[in-house]
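Listed next as structure tokens is one chain, alone, in the form predicted on its own.
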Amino acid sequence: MKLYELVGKDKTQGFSPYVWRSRMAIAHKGLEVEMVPLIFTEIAGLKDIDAKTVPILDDDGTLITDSWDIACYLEEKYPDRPSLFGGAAGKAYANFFNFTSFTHLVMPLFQTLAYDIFEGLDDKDRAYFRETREARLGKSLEEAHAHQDQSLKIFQKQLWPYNTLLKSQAFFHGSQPAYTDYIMYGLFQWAKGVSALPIISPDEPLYGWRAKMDDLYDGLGKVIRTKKPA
């Protein structure tokens, strides 16, 4: 089993939030995986794989190219291993979480991190990233960086329901982690891998939850080193 991931200058630091969802899902299932690092501009050049983004899972020749589809594939292909969803209701909850988190968490966090991501990219990726992400942002990367504090505050303001929920249960899935937790965890791995900016404070329930997530699967999440301030 191979999982293609996104890297920058440092080929040991995979930072895609969507790859991290899949990486944690694979670990949850107790499966072994080989990580294949790619920079942005290498993805389109993959032979026999029609994909523009990662993650890409290659399970003995079966290719899946979307993090949600990968989770569903793992659940169906390996039903005898720990469930990622805990049944139909849990799957529906995770899918809802997947959609709702995009607009009010992924987008403001992307605006917060965009310039920091650019700074860490392989030189071959910089022109591509600037062109495509500035079109998405509607502004230059430098303008986005100038408003980083405002974007971060928007993101942090949106965290209140997640912090509130974690006051009454250990994980988003309940007493044990599952795919909903991996969706959220991917965001924190993304931020940790590309920026020195602290996005939550130690007094928030999310802070303790993230520490528990870091310790899962023999500390898998700790392979992402916190980026040091420039």
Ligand SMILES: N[C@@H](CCC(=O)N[C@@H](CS)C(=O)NCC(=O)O)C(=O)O
Given for the second form:
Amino acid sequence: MKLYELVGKDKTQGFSPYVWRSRMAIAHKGLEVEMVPLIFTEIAGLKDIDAKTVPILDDDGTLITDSWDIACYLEEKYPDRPSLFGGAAGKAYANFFNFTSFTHLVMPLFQTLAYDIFEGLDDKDRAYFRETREARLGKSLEEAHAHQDQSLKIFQKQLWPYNTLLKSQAFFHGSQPAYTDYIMYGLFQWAKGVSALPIISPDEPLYGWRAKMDDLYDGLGKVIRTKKPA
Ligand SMILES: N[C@@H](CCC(=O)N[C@@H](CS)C(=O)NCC(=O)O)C(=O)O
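Same protein, different state: after the form predicted on its own, show the form predicted in complex with this ligand.
Below: every chain and molecule of the assembly, starting with the one above.
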């Protein structure tokens, strides 16, 4: 099984939040995976794979090109291994989480991190990233960077339901982690991989949750090294 991921200058450090979801899901199923690093502008040029984004899963020739579809595929293909959703209701909850987290969390975090992502990119990706992301942001990367503190505050304000939930349960899935946790964890891995900005504080339940997530699967998530402040 191969999982295509996104890297910048450092080819050992995959930083896509969506790839992290799939990577954790594969580990949850106890499956082995070979990671294939790509830079942004290599994705569209892949021979035999019609994809615009990563993650891309290649399971012995079966290609899946979206993180949610990858989770559903793994659940269906490997039903005897630990479940990612815990049944139909859990799958619906995870899917809802997938959508709500996008607007609540991915967008403000993207505003916060856009410039830091740019700084860590392979030189070949810089023009492409600037053009596509400035169109998405509606401003220059430098302007987004100038408003980083405000964007971070918006992101942090949105965390209250997640912090509140974690006061009464250990993981988003319940007493054990599953796919909803990997959706959330991907966001923190993204931030950690591209920026030195502390985005949660030690007094928040999410902080302790993230530490437990870092320890899963022999510390798989710890392969991301926190960037050093410039
Ligand atoms: N809905 C997709 C989104 C994946 C996605 O947006 N991936 C980004 C990296 S984080 C990507 O590959 N972007 C390629 C590009 O913008 O050219 C999924 O969940 O897999």
